[in-house]
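One chain is shown next in structure tokens, namely the form predicted alone.
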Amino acid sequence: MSKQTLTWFLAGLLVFGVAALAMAATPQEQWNGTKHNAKNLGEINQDSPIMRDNCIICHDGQGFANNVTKRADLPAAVKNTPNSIDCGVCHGAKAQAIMASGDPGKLANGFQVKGAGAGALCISCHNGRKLPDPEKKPAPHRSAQFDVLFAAVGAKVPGVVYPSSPHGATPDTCVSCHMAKLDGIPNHTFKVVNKPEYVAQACGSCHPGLTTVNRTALADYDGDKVVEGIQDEVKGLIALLEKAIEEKEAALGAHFHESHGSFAWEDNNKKEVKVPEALYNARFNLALVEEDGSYGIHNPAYVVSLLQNSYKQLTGKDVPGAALR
């Protein structure tokens, strides 16, 4: 290689390096792929939560920022459009006040949490809204992270003491783990990335040396004779409880469905079937854990106990071969 060619080659590497540096991720680019971006919500119509009165306080960015529940009360320029939960929303006056106070205010299900730090902003919308009620049979809303993190909500067996893990005491709660640095900036995908370098930042201060979100469980909780990662143990429990639920429904001749935020069971003639409280409770807890989405990470002790006790209440026996919480 001639000296001139080598010079051009090195110059090219330098230009490529600068270009690569310039292409490093930005908060906007990370956010673009999230469901806070309305473009990623799929087909939107007038019945979509982002367009629906009462739902827009969380689902529509301008509904949240303007603290309104009816589209008619939104500023004219944004009244008839779906509005993303974007930079201006989370960095706006309402959101900043919530983060500074650490208090999301009284939640729809009646709970209050104080001292949640910046994560109070997340909690203000990421909560399940409903309490279990075997008579009215509500379903938990599909954002039940608060409920699980703080062991606040679940259909519990009377007299049973449910344990809880300390993750709710993490400074800034949600933000501490979900917004650790990713590609050199605070993570605006809001997902805990299951890679050693990210896990070390998000979890390492409490779990030194941890390299995976799916931390090895303390015991075999699903009774398969293998101690797996806590997420795998929880998935095993979900599968066991789901099977037990389906067997109970089949025995009752009851077909399950969810409609307008409530659970219902019908027979072959579409007539309502009254089901045992234990069956409703199992369905509620199954949905709660699945909608939380962390497969136990937010509160391992509580989730394991909730699922195991639901199984026992429904079937009359403990999870076979499992270590019980």
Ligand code: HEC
Given for the second form:
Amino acid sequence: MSKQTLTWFLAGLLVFGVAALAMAATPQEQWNGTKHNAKNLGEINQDSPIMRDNCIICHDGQGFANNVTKRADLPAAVKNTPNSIDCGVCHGAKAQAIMASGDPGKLANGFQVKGAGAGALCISCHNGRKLPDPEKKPAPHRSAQFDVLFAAVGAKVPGVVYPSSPHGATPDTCVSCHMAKLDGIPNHTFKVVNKPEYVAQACGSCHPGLTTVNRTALADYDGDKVVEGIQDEVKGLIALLEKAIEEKEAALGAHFHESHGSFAWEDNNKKEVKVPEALYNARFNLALVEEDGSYGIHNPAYVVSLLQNSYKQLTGKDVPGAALR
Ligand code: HEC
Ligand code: HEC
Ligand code: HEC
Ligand code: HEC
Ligand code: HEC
Ligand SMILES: [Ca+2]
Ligand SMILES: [Ca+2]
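Which structure goes with the form predicted together with this ligand, now that we have seen the form predicted alone?
Entire complex below, previous chain first.
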């Protein structure tokens, strides 16, 4: 190679390299905008979950990494600050061991899952922590993704057989769908991007040709006579169940509220109202599905069945005109 050709070759490499760098995003750029970054959590005070004992094991990155539930037990340098769930947390020793084993260990609500691949890391934090209990009336935590994906948790009507999950079987569970390649690297926004290129990678191995996460449902589940995308069918069912719940509460004169992770109903004099089990169950399933946040994608048939059966248990009749699961 002559000296001149070599110069051109090197210049070409440089241009190509810069272009490639400009195209590929970095994990840092993608992570910056997420809620794993404490900067995006708004105003933080001592009552925020990222600062509170018993919450920091999931809400504070160093709480998780050091396996600690009390701030006082954190290393001095990170004890008094909110600590992001950052690169070092998810690529540190504890997280690596969980990803390699595919086993998040026993969860707060007693469930165990093995073979969850890299998604076991996500499951360590993204689980609902509670089981339905009409006596104590707990609410699911705002992170019920594990519970729905594995059809593990839900207020079930005795005798009804609920569908299990096709999506719990994805090899890296959460990571397969949420961390497919985005701009050339594993997606560190952690959000499923509802664009054809992304959907093709996250879902295409099992649903060839799918271009939107809102995949057309197999039937009309909310009974409005239109077969919509599954997320719209689920939103339709949520609206129907919510209306039925509010009608029941109005008839009982019971005002609903949630505090300290439990549901409660009170009359006009702020005295507790005893409500039927079906009402608690319906509230639990409604919260579970809303807090899961995927509007049915994590486990379509299960979510449809939970909502439809809650509606029936509460009102005594099937969702009018709907295809039942
Ligand atoms: C097992 C792990 C875990 C524990 C323990 C935990 N949380 Fe959470 N929590 C989460 C996850 C994960 C989310 C985010 C879920 C999502 O975005 O779907 C969350 C979300 C929340 C939210 C909603 C935040 C928002 O921006 O909307 C609040 C409020 C909250 N948690 C409060 C608490 C409090 C208070 C405690 C302690 C008493 C606690 N959490 C303990 C995992 C946990
Ligand atoms: C919430 C957890 C989480 C956070 C935070 C996180 N990562 Fe990752 N990262 C992962 C997972 C999961 C993978 C995919 C690993 C696998 O499948 O083995 C990954 C993959 C990667 C890869 C690709 C490795 C490969 O083999 O291709 C790089 C590089 C990386 N992360 C860097 C970073 C950097 C830099 C940060 C901080 C800006 C960061 N990560 C923050 C969970 C995380
Ligand atoms: C150490 C605990 C922890 C781990 C591990 C973790 N998360 Fe989170 N995640 C949280 C908490 C806490 C929040 C909510 C923060 C808030 O809103 O206060 C959250 C929020 C989210 C959100 C909400 C959207 C946003 O803006 O960021 C998504 C999506 C998410 N996590 C996906 C994942 C995925 C996928 C994994 C695995 C690769 C994962 N998380 C691992 C604790 C965790
Ligand atoms: C089969 C693919 C798939 C699997 C597996 C999966 N998700 Fe999702 N997830 C989705 C889709 C699709 C959405 C909805 C995205 C939308 O509406 O744009 C979603 C929504 C969410 C949301 C709400 C996002 C937001 O913006 O608030 C969170 C949090 C989440 N998933 C976490 C998880 C966790 C944790 C796991 C593992 C326990 C998991 N997901 C497993 C596909 C998946
Ligand atoms: C590992 C394989 C696999 C992956 C990856 C996967 N799915 Fe599925 N999915 C299935 C199987 C199996 C079924 C059940 C049979 C069917 O409905 O095709 C299913 C069912 C569904 C249904 C239910 C249809 C109904 O009405 O009951 C929807 C919606 C869906 N998937 C959407 C998605 C989306 C969106 C993604 C990507 C974010 C995805 N899936 C990724 C295997 C997968
Ligand atoms: Ca419909
Ligand atoms: Ca509808």
